[in-house]
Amino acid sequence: MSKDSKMRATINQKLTEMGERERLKELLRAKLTECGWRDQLKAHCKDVIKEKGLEHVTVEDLVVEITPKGRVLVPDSVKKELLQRIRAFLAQHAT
């Protein structure tokens, strides 16, 4: 395992540990719905049912599909507030 991968699993062991794991995606859910990705991405998927036909999509498909263009769509201002929060985090809980 990598340095950059044992930071990762520290970091996240301890988001999970201390409850904030859950805040934040709680956090990144409500920011999500308010800035209209998830309607953004509910109608990318319609759109992607009716182009291949509903019987020839499996959710393995909607799923490769959708994923990068959900990756792109999140708004770099959530973005930028989800990073701040975790740095906040580990700064308080540094040890």
Second form
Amino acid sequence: MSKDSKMRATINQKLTEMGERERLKELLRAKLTECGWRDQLKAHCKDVIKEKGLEHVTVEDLVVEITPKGRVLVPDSVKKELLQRIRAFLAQHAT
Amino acid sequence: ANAHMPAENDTLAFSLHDKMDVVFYHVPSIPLCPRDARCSLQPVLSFCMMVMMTLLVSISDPQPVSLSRPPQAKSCVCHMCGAHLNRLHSCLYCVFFGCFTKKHIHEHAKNKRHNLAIDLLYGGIYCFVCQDYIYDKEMEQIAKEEQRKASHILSLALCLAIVFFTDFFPVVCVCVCVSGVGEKYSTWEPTKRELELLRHNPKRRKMTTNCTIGLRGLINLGNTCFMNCIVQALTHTPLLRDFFLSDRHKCEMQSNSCLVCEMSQLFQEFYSGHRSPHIPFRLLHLVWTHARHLAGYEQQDAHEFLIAALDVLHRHCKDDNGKKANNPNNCNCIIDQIFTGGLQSDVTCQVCHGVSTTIDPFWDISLDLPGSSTPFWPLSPGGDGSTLNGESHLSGATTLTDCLRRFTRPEHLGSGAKIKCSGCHSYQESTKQLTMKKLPIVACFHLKRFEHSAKLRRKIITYVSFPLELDMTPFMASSKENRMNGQYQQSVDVFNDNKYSLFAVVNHQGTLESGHYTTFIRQHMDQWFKCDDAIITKASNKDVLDSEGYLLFYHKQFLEYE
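Let me have the form predicted together with its partner chain next, following on from the form predicted on its own.
Next comes the full complex, this chain leading.
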């Protein structure tokens, strides 16, 4: 594992252990619903299903279509806030 | 957890240790994958597929939480690359976690011919033969039940991977418990009865962005615009609308004089799709019966009507909850759930600084305006927080926020109004301050435009600017405590529960002697309509925000599920 992914894993471990990961997930969920991200992607899902046909579409089709769009549509303010929260948390619990 | 009798090769359920029950479910031998006959997993199933609801495990004692999280953190990673991201899946035949995105679980499935895996995040079951997620009714039911149980547990995360090898088959039990912060939302699914009703009533009403369902004029029965304007506001209160349209009122009143039933009828009329104005004569009659002071053909005060209507509805609602005693402090009727807030009053003794606190319920906040005979604290437009809610300051106009700041400012009760202090055991001068202890879901602000003092009766027409979005955080009792402790409450808080959106404005045109009420109501997020008795017209944001404003109705933006 590269150094980068090692660090990722360590951070994730810490976040999970302290339950912070779940709290952050809830925060993210709320923020993304609030800014309309969820609705945008839901609409996009519907479009994909219409395009591929309800009988033939697979979950993977949706994942492939939605993931890049979803990533792009996350507002910078939300990213900033999450990042801030993680930083603050790590600073608080640094070993 | 289910009543299937174990067959020859089945593994039975048991507890791992006292504190934790790992539940094993026996899935009967049915072809698991309905779409492809190749997937008939009969042989596998009869091997006893321990399909673990891997998402959630109900844990009776939250104590081992801190002990169980580290294992999850360490073991919930891909066995091939060690990553914890990338849509981790667990093989359902053996102990193997693999990422989906990097196809590690696919490799495993191919090499070992283990064709079923479960998504550790959402619990979806993937079939490598069908190359898609599959749905099994029994599994879905199990998942739902476990999720419901787990959501009662706060902040728990646990992952445990256990492998049991018996002589003939490996059994894997993987359970991951996802923390629940409150009750988890699950989409509505119709019951058998509801499906039946839907089949027998095939007519569907679709709410598109331009449909006018919910908009209906009201005939004026002789100066009854004071009632019409409130009816418009109430029929466009989302929660109230949902309550009545889902038929939640079960009437226990014997006579035909239940106002709640009449409201229910009213909602049916409003959302029927009929475009002709409705004639609310029954409503008017009931109001006259139950609120005598409002009877008669004179113009009445819309605010008084609102309070009287809420009061009667609240009294008639009590039977819905099976609460025999109509305890005003303990009622859980829909009116209280939506409209009742708590106003905190702190009286501080100027001598010993002891604080005496009371909390009173309220349905509305009445705000004094500049120009009234009560002294209005002139707050400079550039003062701190005055642009908090983005209100316009047309040449120094007063804002709603100004009025709220004045309402919640500490007031020195003069020497003529000394309070008996329990700390000093004597009458002392004191200051009094009002703050919001609990905010209602719908906050109604009443701008006191009608002055009925001994000297004069007049209408105050001062323009008060009000916002579309309102943050009540600065006026909360908790904010005041923070300020006193030197911390300043950020209104950009994580779960800021204090944000409100404007959804109805009642306006009064004219003078005290002869005037007319109209209402602006909000439909479909951003469309406003003006309701002038029988006439409904489209309005713009500007029309609404430029209006004088008498009663302002705000709705909480985020609602928690109870």
